[in-house]
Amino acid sequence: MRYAQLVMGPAGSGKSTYCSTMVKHAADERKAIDVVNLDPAAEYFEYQPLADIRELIHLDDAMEDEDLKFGPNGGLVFCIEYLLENPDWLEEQLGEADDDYILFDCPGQIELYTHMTAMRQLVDLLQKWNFRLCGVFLVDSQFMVDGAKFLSGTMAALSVMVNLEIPHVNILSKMDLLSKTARNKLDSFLDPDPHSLLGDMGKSSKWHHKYQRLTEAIGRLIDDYSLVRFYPLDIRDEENVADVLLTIDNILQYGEDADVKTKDFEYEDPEESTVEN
């Protein structure tokens, strides 16, 4: 068996951040974790990859392609179903080592996630190479600092469970950079009761006066049904880093199909102790 996080947020959530803090950490604690980067605009990560998308192909090929002549946003898309479609370059990439642990450093645009099918061919695909998958989606943790935020924030994070269909952690990242006041105030929406959480939106607008109940009752919905729950990470605090990958290597099994390591031990005889005494 092998293990993978689908590391994916929107553009500036920490992506690369996150991957290079789990190599660190797990290298501390003599674990090897390898990562891919699948973002073919990257221009700058603290990590060594395993494999780079931008050998393959790069942003910069499809938007200066006289041809396809493509922007960011549909150039992004574009190479990401060019790698699909060359899905044994990858597959060599990889190889075949078994219970290799991978971290897949995804794109920065978001409908790539909650929406459009090439990142949900990607999981058909590791999943044929026999990888068991954990999707980690992160958010910045300054943007969701309101209850609207919030609410549109656990909307995306809940579009891309369902578009993915694979077990799944929502982490709120960044948590080192608010202030004590944002951060004493996102406490308290990291197990909200949607009515407190809610129940002054009505007053900031006339749009969400008008639409508070349907705010009301799509909170009510996340709340009933616990769909989405969100961890915070703080990069600086290691004791945190360990509980974050802890709960994904809980949800990947990761470890459970390895042999138990035993250890042959000499034990004292009682004869000669009692000779010595």
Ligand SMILES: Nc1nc2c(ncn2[C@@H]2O[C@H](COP(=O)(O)OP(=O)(O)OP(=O)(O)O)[C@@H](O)[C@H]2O)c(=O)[nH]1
The other form holds:
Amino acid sequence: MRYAQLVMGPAGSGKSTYCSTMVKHAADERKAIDVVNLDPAAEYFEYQPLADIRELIHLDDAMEDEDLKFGPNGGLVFCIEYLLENPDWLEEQLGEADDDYILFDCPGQIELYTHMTAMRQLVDLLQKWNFRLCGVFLVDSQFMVDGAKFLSGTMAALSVMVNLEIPHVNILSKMDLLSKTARNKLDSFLDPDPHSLLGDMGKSSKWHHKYQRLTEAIGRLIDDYSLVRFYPLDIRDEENVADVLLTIDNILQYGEDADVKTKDFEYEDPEESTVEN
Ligand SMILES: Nc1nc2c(ncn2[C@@H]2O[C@H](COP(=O)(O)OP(=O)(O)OP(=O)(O)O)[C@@H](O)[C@H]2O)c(=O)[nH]1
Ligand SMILES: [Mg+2]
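For comparison with the form predicted alone, kindly provide the form predicted together with the ligand.
Below: every chain and molecule of the assembly, starting with the one above.
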């Protein structure tokens, strides 16, 4: 068995930063987590990827091609489809070591997860290769501090969950950027009563007038069935980072029946391993 998080979320929601944060945190505990970059347009990230889709195909390849002539969005979808048509490349890059733990840093194009089949196909492939998966959906907490936005973010998360059908965790990223007032308001949506967001939907808004009962019904549905839950994440807070990782590890049952990987670190530092020997 191998373990993986599919790290998803809208553009700029903090996916790549999340990946490097988790890698660093795990390394501090002498655990090995690797990242695979699946964003063909990525320009910058802090981690050293185990594999990088840009070595197979770059967004520019799709956009500059005389026949394809894609724009950035269509080009990105093309790249992901190209990856899926060449699964041997990814399979080889991933190797076949047991108990590996890999984060897939996905592109920030939300329709890839909400209604297109590409991510679903990737899920099937990874499962075939013996990966146990958890979807991790990041939403920038700054876009969740009013009722309407919270509802909209929640529906996006729900849509991903329904489309991928894998265990799933939603994360509110960039909590360090929220003011105290904004943070309190967000807390009131999260716990214990998501209904408070309905009170925040702006009684005077047009939407509220027309669709008040719909909004209430959606709010109740989400609440009654505990459909969508968000975990706030402040990456400066080690304990918070540890909690989020532990939550996901539990979902993956990582550490229970896995031989937690530490040996890569011993190879990395020959001096230390001679000391140990
Ligand atoms: N303050 C703060 N900034 C963050 C955090 N996470 C990400 N950022 C910043 O937000 C911007 C986008 O972060 P990325 O990690 O590149 O986001 P992404 O989701 O990978 O973006 P795309 O790959 O372009 O979709 C960068 O400027 C980051 O430095 C965070 O937790 N706190
Ligand atoms: Mg990124």
